[in-house]
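In the block that follows, a single chain appears as structure tokens, in the form predicted on its own.
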Amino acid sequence: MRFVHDTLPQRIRFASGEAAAHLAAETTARGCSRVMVIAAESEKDTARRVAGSLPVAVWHHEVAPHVPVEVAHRARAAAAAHDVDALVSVGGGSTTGLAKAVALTTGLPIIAVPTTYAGSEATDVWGLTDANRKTTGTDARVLPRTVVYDASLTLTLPVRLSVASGLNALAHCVDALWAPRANPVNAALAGEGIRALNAGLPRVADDPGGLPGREQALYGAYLSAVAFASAGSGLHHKICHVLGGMFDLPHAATHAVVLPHVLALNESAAPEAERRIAAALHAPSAVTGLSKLRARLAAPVALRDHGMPEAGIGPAAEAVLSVVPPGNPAPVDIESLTALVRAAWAGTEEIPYPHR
């Protein structure tokens, strides 16, 4: 056994119903005196409730999926105009992503309060979209210094969005098993993350207002993000970043749709990862377990249902081919990528990969 594992420096505060208290304690401990709170319009009330006691210099509510560069520019200008010394993000992946865009150029510390299962809060990955092209990278400046997890803040997240967001988290786990820096530590985190999500998401679907399922899902989402941050971006995430940037597709739903197709492509070439996924899903095989979970959750099935045009299949496959990560378990070429993207677009179960 020989590997290198990087652990990111970050404090986690996990407790239901205590976001406001934990947020106040963190800003006080860090000596923050002029805070910029970033929250989408839909999260405005939640943000006021959990951050209302902070020394807020500016409330910023312009948030957009995939962080368009012009939106990032305006947020950076607002931070500079109000001379802020810390960023507090309250919301999902787009909100955290905007805070990261500000931190990337300013070095301001982020305290993140997630309200979905996106996982962006636990990674040092940033992303910006310009002219329908999404660029991503890693930088220590964008890693939130503290994450305040409060499952009660996810209780109002609709089941449909909870399912898509939770499957996005599960995709982090799966990708972490064969990403460029995959190692036994990441695999252990990913396996436990899959187990927790498999236990929590059905409970969320059955009882959206109950905390036990929400807590398990949030815990699993955190583990998934930690594994992903260390392992790096695998084929699944490269595909989804291309699709999201090119067609402005909803982030979580795109991940939920693409995941089974990437798993079907890679599982026979990654037997150890396949066994770990299957065990975490309590299924005879990884593909069977994921299919059963997706059916149980009525998960999204087709990219065409979310606005992707059929004419975009070829250009998307070409764009993905140029960013395929090294070491993907199965061979990848334009034919297999075109088949995968077409199957994800149509929502078909069987994928006729040329090499299979």
Ligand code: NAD
Second form
Amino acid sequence: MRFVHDTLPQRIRFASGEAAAHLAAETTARGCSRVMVIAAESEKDTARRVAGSLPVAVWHHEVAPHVPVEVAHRARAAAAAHDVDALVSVGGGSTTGLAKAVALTTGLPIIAVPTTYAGSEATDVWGLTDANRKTTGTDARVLPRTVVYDASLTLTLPVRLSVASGLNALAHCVDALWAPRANPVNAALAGEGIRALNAGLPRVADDPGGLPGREQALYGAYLSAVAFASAGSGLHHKICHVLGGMFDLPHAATHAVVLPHVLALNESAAPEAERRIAAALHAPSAVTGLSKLRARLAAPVALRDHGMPEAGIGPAAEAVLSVVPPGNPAPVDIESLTALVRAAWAGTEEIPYPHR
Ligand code: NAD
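Switching conditions: you have the form predicted on its own, so give me the form predicted in complex with this ligand.
What follows is the entire complex, opening with the chain shown before.
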């Protein structure tokens, strides 16, 4: 065995119903006296509930998907105008992303309270969008110092969004098994993440107001993000990044649709990953396990349902070809990528890859 593994420095506090107490303890321990709370309009009530007792200098509610640069600019200006000494984000990946954009230029510490399964809170990856072009990068300053996980805050996430977001987390796990920095440590995290998500998400779908399923899903989402942060972006994330950017598609649903197609492409060329995924899903094979879970969750199936035009298939496949990670297990060419993108666009079950 030979591998290199980086562990990101971050504290996790995980307990349902404890977000307010844990946030207060964290800000006190860190000596924060002028906090900027970032939460989207729709996350405002939750934020007031969990951050209401903090020494808040400014509440900031202008949040937009994929962190447009002008939105980041206004948030940075607000942080400077109010002379804040810490950022508290309460919300989904878009909200966490805005806090990261502020931390990127200011170095302010973030305490993140995630309310979806996106997992941004456990990575050092930032993203900014300028004129429909999304740029991402990694920087230690954007990694939240503490993450406060409270599954009770996810009870309001509608089933449809919970399923898409949970499958986004599952995609972090699966892609981590063949991403550029894949190693035995993040493979172990990914396997446990898949197991937890497979246990939690059906319970969330059956009983959205029940905590046990939500806790499993949130725990799995955390593990998935740690595995992804360590392993880097594999083929799946590259494809979703291209598609999301070209057609302004919803982030979580895009991941949910594309994942089975990338798995089908790679599984025969990645037997160890295939076995790990199958075992974590308690299924005879990875593909059948994922297919069963997706059916159980009534997962999104086709990108055309989310606004991708058919004419975009060719250009998207071309764009993906130029960013395929060199170590991808299966050989990839323009034919296989076009077949994959077409299958994801149409929601086709059986994927006619040339090499299969
Ligand atoms: P999102 O943050 O845009 O949230 C989707 C919607 O759900 C929003 O309207 C939000 O207000 C609402 N919402 C959030 N929590 C809720 C709750 N508990 N109850 C009811 N409604 C709730 O979407 P997302 O999928 O969480 O995040 C996607 C973004 O995160 C993308 O921009 C993506 O690129 C980014 N992301 C980044 C990383 C990273 O490592 N940097 C990782 C994953 C995702």
